[in-house]
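Next comes just one chain, in structure tokens: the form predicted alone.
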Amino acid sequence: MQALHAPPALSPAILPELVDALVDQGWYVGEGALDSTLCHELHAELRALAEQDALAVAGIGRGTEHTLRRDIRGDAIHWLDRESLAQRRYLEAMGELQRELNRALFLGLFEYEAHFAHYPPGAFYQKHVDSFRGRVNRVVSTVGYLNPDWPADGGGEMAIFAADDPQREVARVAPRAGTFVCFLAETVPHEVRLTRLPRASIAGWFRRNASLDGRVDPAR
């Protein structure tokens, strides 16, 4: 059970430095900035999942252009549903996260989606951006990292690569618990490198309402 005065989800320290970083480079990468103990709780639902054969291989794009592409893209996902308390508190500490965002940045984010992402060994994720093409309610990425101890030589790195400059890494990222990133999803290029050991996120998105000329996006 939950303690009665559990500790910050997403330390409110870093909301001023975050909101900086967005602004001045685009991304952001906080370590530390994610409670332990939900971190633990949060990895062992995704390894019960995993476990159970419960997660979804994940593909690109979506709609009638979703495909699955192994040689792109090696994780299995389970979209959060606010099923467990440590869900619940993740995605409260979001919301907070939104509205500061929208309150400093005038984004006018709406929505927050997220789904636990597995990568097996040997997975890996190849270059891309998180806003789909035509479309850009997808306006800023969440990641947060839920393995404990993870090795210098574990693999796995988030690569993150300039604006600009697709080709130039201006940062890299191990996947240790408790380090949250966040960046421009429309605009900053990133990849996950290959793990050499069994990987646990969460991703996520903060949307804004696209709806044009009778078209619904995102989807209700």
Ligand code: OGA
The other form holds:
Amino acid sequence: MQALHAPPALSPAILPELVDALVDQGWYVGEGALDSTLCHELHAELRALAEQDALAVAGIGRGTEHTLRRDIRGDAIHWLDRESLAQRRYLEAMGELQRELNRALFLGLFEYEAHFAHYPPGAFYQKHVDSFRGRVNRVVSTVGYLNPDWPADGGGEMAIFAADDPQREVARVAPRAGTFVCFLAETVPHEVRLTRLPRASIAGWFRRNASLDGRVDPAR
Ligand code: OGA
Ligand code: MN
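Next, give the form predicted in complex with N-oxalylglycine (OGA), keeping in mind that what was shown is the form predicted alone.
Every chain and every other molecule in the complex is listed next, the one we just looked at coming first.
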């Protein structure tokens, strides 16, 4: 019942600005773009997963190249699996965003994958881009933040760097509930600065179908 009356998970009012920002600068940051009740529910779900030990230490690289590197990233993750109404609402909103990006920018995005991420105090994720070596699969990255309060000295900001000058920081985003970030996965360097508080987010990627010889590329 709740979903019938719930406001949209991602405010449709931001879409024109989001599309323009992706075209003009390759990234978009929207404060208050995500519904606050939904952020609250997703945050509770992530905390419950952490308590049930249902989070996996995150690695880098796919398949056989997958390795754990705490010196590179220190978060623990859980892939969204549509198990709760809150997850389905979030994923439905991303489906709408996918349709809008395809309509406005002809990106040919064909699927979306996302995981909860929990960064314990002291964790960070070094500067990186989201596309894996030799594969053009992740086209657009999204991050939704779930933390109800975030003090100025909490750390854990996401820093975004210029695609044409990876040393030049162009935005710094506090991981506050409601904030939604979107950027070009292959070209926009970004990092998660050391967090002093437990930090909750949902990182996700729109993918293009890069299948070869009938092999769906790639697995997670
Ligand atoms: C990632 C990532 C940013 C964040 O998971 O690739 O860059 O703020 N996450 O959680
Ligand atoms: Mn990333």
